[in-house]
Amino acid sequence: MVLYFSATGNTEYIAQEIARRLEDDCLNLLDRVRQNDHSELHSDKPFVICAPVYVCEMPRFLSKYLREQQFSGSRDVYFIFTSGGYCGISGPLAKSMFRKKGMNYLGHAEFKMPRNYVISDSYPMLSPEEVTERIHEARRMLDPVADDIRAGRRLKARHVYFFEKVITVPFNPIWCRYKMPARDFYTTEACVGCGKCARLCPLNNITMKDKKPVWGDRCTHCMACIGNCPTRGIEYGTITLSKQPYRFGQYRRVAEEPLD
């Protein structure tokens, strides 16, 4: 079974296709992340988790729900991350996560995938055609790494040092709690109240009132929002005015063409 998580798109396209090398089932985790659904998920093939990474690793709304879910039937276990180019810790993480469940981590694979964060300037987004070479540089992986799983031999991935760990496992949390605010996302004329951000919001942070969404103070800036809205009616503070918000589906056409 593969097992995901997205907000904007890529993460989901790499385990639907995944998925489909594999002849396997796809689940999208967040109606059961929004809902703190455990009920227990089994496979009698290894599960495939798909997550994201923030802040050099998975997002930690994400890593307490695993930890607390309950997997039955294979006790083998895959990663596979998508990054703006820097997977960190997320693998050491994920390894230790799941021996503590008594499973068999069978390594991770890293896909570098187009960047979404359109809310910094300090990560600048990615022209057309690197968003493109992109795209195709995963599509590329793709083979290989089924191959790899469905043959059950180990995923492997850049050896991360100790020093990677030492710094992030203190910094993450830091940083998720006072750099991540809410406050200065906010709705145009353009937004038409559907209700759409509030549905994707993986931590029910965005509520609707008078048709209109209201940011709560919790938030991962995973971009669902923004990246997602129908109407271009979300922005952030001043510095999204000049950008255009990613999500996966504006490529779509570039995963379907062939490659060289």
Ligand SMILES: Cc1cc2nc3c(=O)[nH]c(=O)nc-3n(C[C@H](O)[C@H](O)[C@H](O)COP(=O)(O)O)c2cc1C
The other form holds:
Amino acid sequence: MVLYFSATGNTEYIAQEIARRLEDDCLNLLDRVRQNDHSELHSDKPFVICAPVYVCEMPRFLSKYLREQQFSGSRDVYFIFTSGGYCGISGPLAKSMFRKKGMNYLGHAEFKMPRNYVISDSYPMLSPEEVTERIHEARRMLDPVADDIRAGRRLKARHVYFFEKVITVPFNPIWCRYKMPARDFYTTEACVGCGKCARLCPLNNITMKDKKPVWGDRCTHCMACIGNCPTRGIEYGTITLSKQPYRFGQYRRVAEEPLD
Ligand SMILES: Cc1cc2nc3c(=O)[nH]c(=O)nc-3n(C[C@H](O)[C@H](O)[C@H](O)COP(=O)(O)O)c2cc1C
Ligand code: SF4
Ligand code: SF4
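Right, the form predicted on its own is done, so what does the form predicted together with the ligand look like?
Then the entire complex follows, led off by the chain already shown.
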């Protein structure tokens, strides 16, 4: 069973493509996360868990969810991470979490995908040409990764150095706590009150009042709200006035065109 969380579609694409190759079920964890639903997940095939990387780790809300989740049937688990290029300590943390659960961690794969963090002023967004190139590169990795999983082989990723763990473990929670406020989100006249942003927030951080979204204080900057608004009705301070939010769906044709 392939399980995934995806805010802006990169991970969803990879998860669905892997599931299709494995002829396995593919389950979006969003509703379960939002409802804190930990009812047992059963699979006779290995579990393949797909997640984006936030600040060098799997999103904290997702690792909390998975820690409490019960898995039955197969004891084998693979991870697939999508990132803008640096997965940090995501793999070692997943390994340690699932070993504590008594499961057989069979490694992880890293897919370098387009950046989606449009409200960050630390990194520029990629050009359409760079996005296209990344999606093509990721597509070339799908068959080998699926072949390894189908054959029960261990996935091999880059070695993670001890210093990366030393830096990330204390850095991540501090960054997330102080650098991820939702207070700068606001809607423009383009908002039509459809409520999609509220339905997509994994932390239930958006409520609709008078047909307009109102942001609370539990944000993890996943970009689901701003990235998926159908009318481009959300801005974040002045940062997004000159930047286009990202979602994979804008590049669906790139995922379907023939590869060289
Ligand atoms: C809050 C946040 C933090 C991120 N941190 C990292 C990071 O540490 N390293 C990295 O390479 N990419 C980082 N990214 C980029 C995403 O991991 C990447 O674009 C991912 O494929 C998005 O997946 P999704 O479209 O399935 O949501 C970050 C994105 C967000 C929104
Ligand atoms: S998704 Fe966009 S249009 Fe719909 S309620 Fe949210 S901000 Fe408004
Ligand atoms: S409010 Fe924050 S956590 Fe919720 S969808 Fe928007 S960016 Fe993601």
